[in-house]
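Only one chain is given next, in structure tokens, and it is the form predicted on its own.
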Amino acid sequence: MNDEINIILGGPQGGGIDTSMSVIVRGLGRSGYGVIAEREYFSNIAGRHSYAHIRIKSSEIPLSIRYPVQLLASLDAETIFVHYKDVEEGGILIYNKSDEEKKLSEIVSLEESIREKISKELEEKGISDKVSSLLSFLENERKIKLVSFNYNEILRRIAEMHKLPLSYMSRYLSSILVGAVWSVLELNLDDLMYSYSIQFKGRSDRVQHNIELVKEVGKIVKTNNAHIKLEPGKLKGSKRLIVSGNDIVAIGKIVGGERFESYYPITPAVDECLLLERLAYSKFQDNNLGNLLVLQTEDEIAAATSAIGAALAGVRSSTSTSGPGFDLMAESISFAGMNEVPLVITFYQRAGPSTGMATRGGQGDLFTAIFSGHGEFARVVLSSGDHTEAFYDAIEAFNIAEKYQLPVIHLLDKFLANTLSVIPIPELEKVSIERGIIVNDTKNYKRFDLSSLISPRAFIGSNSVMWYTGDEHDEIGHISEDPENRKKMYEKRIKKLELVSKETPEDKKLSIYGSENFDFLLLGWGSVKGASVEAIKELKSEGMNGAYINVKMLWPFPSEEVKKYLKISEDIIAIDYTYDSLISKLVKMSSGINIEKSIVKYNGRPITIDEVKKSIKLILEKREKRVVLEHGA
């Protein structure tokens, strides 16, 4: 019996891989399993290769994906060519029998460089460019169990059963992969039916068609005796959420009292806003939780400025975007800095520069978040390492923005945004709403009162009079170029960073995992946390004593807190999704400490547990200073 199983579902973009992943993860969650599922896809609308990597654990919630996989389920020949090396020896491959005669040279959706690479690999192994030749190799040389059947024949049988046109059944094609996973793992069909009923709420016919299709697939899997023994899920009994990173940020914003969200559609940020639109008029036990206005603007400039307007009118407001959109918001961030506006920007990083690889991940926007906008002013940059952190950070971003009246950038990345995970229900008793100092109907009101760093806030529309301009201003907001006033206002704005550093507790600036008395230390931020924490844990069982620091507050950088841990060991390794180890540069700039060893990845694909483990060993045992990770399709 296995405690852990890894699976890849692959097929053309637009072929239903994303839906199949959601159905499987939701069903597994209901069965009591811990699951994490990462999605990789091309930026075109339809046709190019996409896949979902699902990791299942029966005893706990996994934090990251790993290779090799034990099951590969393919919708097309391209999936077999692209992922055949990812399947563990003795694993299972599910494929469409009609793909056997297809050739590598005939797959038009495959990039030429990838085709050449695969062709060279096949040639070196003595395999022709036909799928059947590759399958023979996998069966004979790597003992992989092949399970084939005619996908169209299955769809035809369901169509005849319900007197539906065969063309209509194409929408059910990806459920063949769901059936394959469910049958190979011998899981409870009731949990899958529940998942389909959520996916196709109000469409009982679709639920029925899918379940019958799954049963047909199950008969073939059983005939082939293709099974993987998975221990029963041990997480039953406790309530859990099944959410993507986008989802949990949206939920956090609503719980945190958001009332205005603006956006211009951009990957991977847009999914958060689409969920907010669905939840804009939420009720709980017949009580209206408060309306949320979600506004799609004509561009990112309008998105940022409308969020500023909403914040000045007194509501919790934010905007969400990705790299190219954030660049357009830079001037607005400066305006917010000058006028001490509590602007929250949720910034989902993807692989740049420019459009880069719009649906792939990276962390190259670290310094953009910290230094964007002209002039010198205070802003706070937060980073989330996983789904649970993202929930609390979405709320904390509002609290910091309103308490200190400055822009807050909540920095996430594509890997977290597009990854589905089963997570515990967030503890609402840990949530607090801090709106800062608010006044109303104040005579002789001074919006930028210099008597303290944090001036009382009054809202536009209240009985207080105020002025806002991009120019330097005096205490009531009128334009002023008086050098003495300039000096005081400049200092008032920027010294807020000292206050944030002083008043923010250490556990909101960083978190540490692993041994307290470690021999080596890994330091990173964002979604590298999952693979790093699990790698440290597994290396402990191999006799290597390490720890991982997850930096949560990137600006103002928690220099003193980080230095305290960096002094414990000489073996410090930085890890992130950049070429130049940007987190090392931030540590050097902020603390003076030079981290000489690094693990980096910048091919747009996620870091896996085994990559981190192998890299740490290369650095500690082989004294490598820099390891570049390259795995991923």
Second form
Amino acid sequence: MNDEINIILGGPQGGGIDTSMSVIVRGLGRSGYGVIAEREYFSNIAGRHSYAHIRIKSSEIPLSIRYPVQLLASLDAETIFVHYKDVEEGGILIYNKSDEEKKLSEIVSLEESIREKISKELEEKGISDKVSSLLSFLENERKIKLVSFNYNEILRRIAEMHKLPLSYMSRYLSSILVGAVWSVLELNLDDLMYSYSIQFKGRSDRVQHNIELVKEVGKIVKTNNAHIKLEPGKLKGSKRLIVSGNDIVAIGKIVGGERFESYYPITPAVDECLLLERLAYSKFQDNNLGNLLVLQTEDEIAAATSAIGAALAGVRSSTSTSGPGFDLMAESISFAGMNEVPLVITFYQRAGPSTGMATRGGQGDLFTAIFSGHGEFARVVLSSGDHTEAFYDAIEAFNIAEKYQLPVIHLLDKFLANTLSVIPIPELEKVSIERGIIVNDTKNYKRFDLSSLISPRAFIGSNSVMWYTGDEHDEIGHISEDPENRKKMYEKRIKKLELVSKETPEDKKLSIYGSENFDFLLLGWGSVKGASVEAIKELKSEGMNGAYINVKMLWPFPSEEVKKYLKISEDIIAIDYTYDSLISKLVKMSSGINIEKSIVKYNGRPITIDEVKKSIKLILEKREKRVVLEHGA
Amino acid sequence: MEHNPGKYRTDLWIDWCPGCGNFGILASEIKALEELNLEPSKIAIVSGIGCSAKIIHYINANGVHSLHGRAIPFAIGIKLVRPDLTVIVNGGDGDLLGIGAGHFVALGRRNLQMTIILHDNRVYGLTKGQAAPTLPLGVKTKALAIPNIYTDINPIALAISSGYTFVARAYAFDSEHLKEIIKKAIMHRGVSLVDVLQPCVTFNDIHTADYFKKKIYKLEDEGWDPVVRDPKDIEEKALNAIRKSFEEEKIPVGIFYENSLLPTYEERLKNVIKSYPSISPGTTKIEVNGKSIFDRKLFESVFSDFIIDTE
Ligand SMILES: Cc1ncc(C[n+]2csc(CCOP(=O)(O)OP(=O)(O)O)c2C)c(N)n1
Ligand code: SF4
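Next up, the form predicted together with the partner chain. The previous block was the form predicted on its own.
Next comes the full complex, and the chain you just saw is listed first.
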């Protein structure tokens, strides 16, 4: 019996991978499993290869994905060529019988360089470029169980059964993958029914058709005796959330009291805003919570500046973007710094520079987040390691922004944004809303009162009158070039950083996982966390004693706290999604400590548990200094 | 009606060049606010960058001297969360029609209730007289090395075609007329533009006070009727106004176009968010004693689509 299963579902973009992934994850969650599902896709709407990598655990919530997988379910021949190596010896491959005759050279959506690479591999193994040849290799040499059937025929059967037009059936195709997973793992159909009924709310006919399709697939899987024994899900007994990183940030923002969100569409930030929009238009008004406004602007400059306007008028406002959009917001960040405006920018990094690889991941924007905008001023940069952290951080971003009156950048990345996870419902009693010092009615109000580091804030529209200017200003907010005033205002703005450092508890700056008496230490940030924490845990059972430091507050950098841990260990390894190990540079710059060993990945694909384990061993046992990770399709 | 004449003017020294048209705009704007008897704390004036942009510091009302070209989106953020406030944007021609042209156009589509006062001096004042987008082709003002090689944007035509529902032109030194137009613009239900012809005594030696004095005439003296009274007349009224705005020999000032038939952005929002704007984002509570207003029950109801019940 397995406690864990890894699966890849692959097919053309637009073929329904997304839907099958959410149906499966929700159904598994309902059955009491812990699940995480990472999504990879091209910057294209329909046709290119896309896949979902799902990891299931019966006794806990997994934090990351791993290779190899035990099941590969494919909608097309391309998936077989691209992922055949990912399947474990003795694993299962489910494919469409009509793909058997397809040739590598005929797959038009495949990039030429990838085709050449695969072609070479096949040649070396003595496989012809036909799917059937590859399949017999997999069956004979790698003992992979092949399950095939004619997908169209099954769809036709369902169509006939329900008198549906055949052209309509393509939208059911993705359920073949759902059926494959459900029957291979011999899961409970009721839970799947539950999942479908949420997915297709109010469309009971669609739920019914899909379930029948799943049953049809199940019969075939059964006659092939293709099963993987998975322990029953043990996480029963309470409600849980199934969310992507985008979803949970949106949810956090609403719980945290956001009242204005502006955005200009960009991957992978836009799903957050679309969800906020949907909730604003539907749920919010019925609950009488006050209005949340979501504004789609003409560009990112308008997104950031309108969010500043809303913040000046006293609401928690934020904008979400990715690298190209963030660059356009630099001048606004500088204005927010100068005017002590609580602006929150949610920054989902993707693989740059420029448009880079719009739908792939990376962490190359670390310094952009910390240093963009001109002039010296205080800002805070937070990063989240997983979905649960992202929820609390989305709220914390507002708290810090308002308490200290400065811009806060909440830095996430594509891997977190597009990964679906089952997580516990947040502990709402732990959520605090700290708005800082607010005054409503003062005569002779001075917005930038120098008598304290944090001046009491009044909102535009309250009973006080106030002025803001991007120019250097006096306590009232009027332009001033007086050198003495300049010095005081400069200091006021920048000294807040020390206050943030002093007042933020250590657990909000970093978190540490693994042994307290570690022999080696891995240090990283953002979504590197999942694979790192799990790798450390698994290495422990192999007798290697490590810990992982997840840096949560990137700016002001928690030098003192980090130093404390780094001193203990001789073997420190930095890990992130950059070429230059940017996190090491930040540590060096902030605390003087030179981390000499690093694990980096910059091909746009996610770091997996197996990769982290392997590279830690290379570093500790083979004394390698820098390991570059390369896995990924 | 009782009001204090000093109520709307701060005591700051004004650092515009003596004789600048901005003085006329400031005086008329203050007078308009005064006559409308608006409470200073319920007014937000937003400017960009440039000579014109400093105006907010001279008016006793909430002022945001924002970023070059960005006054409009700053103002939108304020207005949307506090729809009860009077929001006015003051900007130069470089500011609103050069670097900020995208926002200028986008605002027309929204028809949000706010007023744009364009300080149209046809040059970039604060950066020493470069050609602004309203400077005509072939004109050589003082600071230019060669006659202007760009054609000009017509702010009236641009505003009307972008969807502005109140579009007027006025002259900075005809204080009474400008004030009346600003008042009407502020009272207009929807987005309004007042294009103010503003002499820049330092850098624009062509479009001087003398130049304008000779050319200007008032639309109302001609019996011009800007008002759209029937939706079927929108196109004709708009086209006539645009045609009129291209007159050059004699320069018409006054209200070119006025259409109150189009729903405002606030009204459009109300169609999808029923309680807006009566419940405004800026005036609702988001916490109770430092805690979120979301308890477990509310959380489960608002986010029900994301919850799996494992019972
Ligand atoms: C992003 C940016 N670019 C350039 C400038 C420099 N700048 C300051 S004032 C100004 C010109 C303003 O001209 P206009 O809007 O016509 O106003 P005027 O000074 O004529 O009133 C420019 C370009 C700036 N402040 N910000
Ligand atoms: S430069 Fe021109 S616009 Fe600026 S203050 Fe002087 S006269 Fe006025």
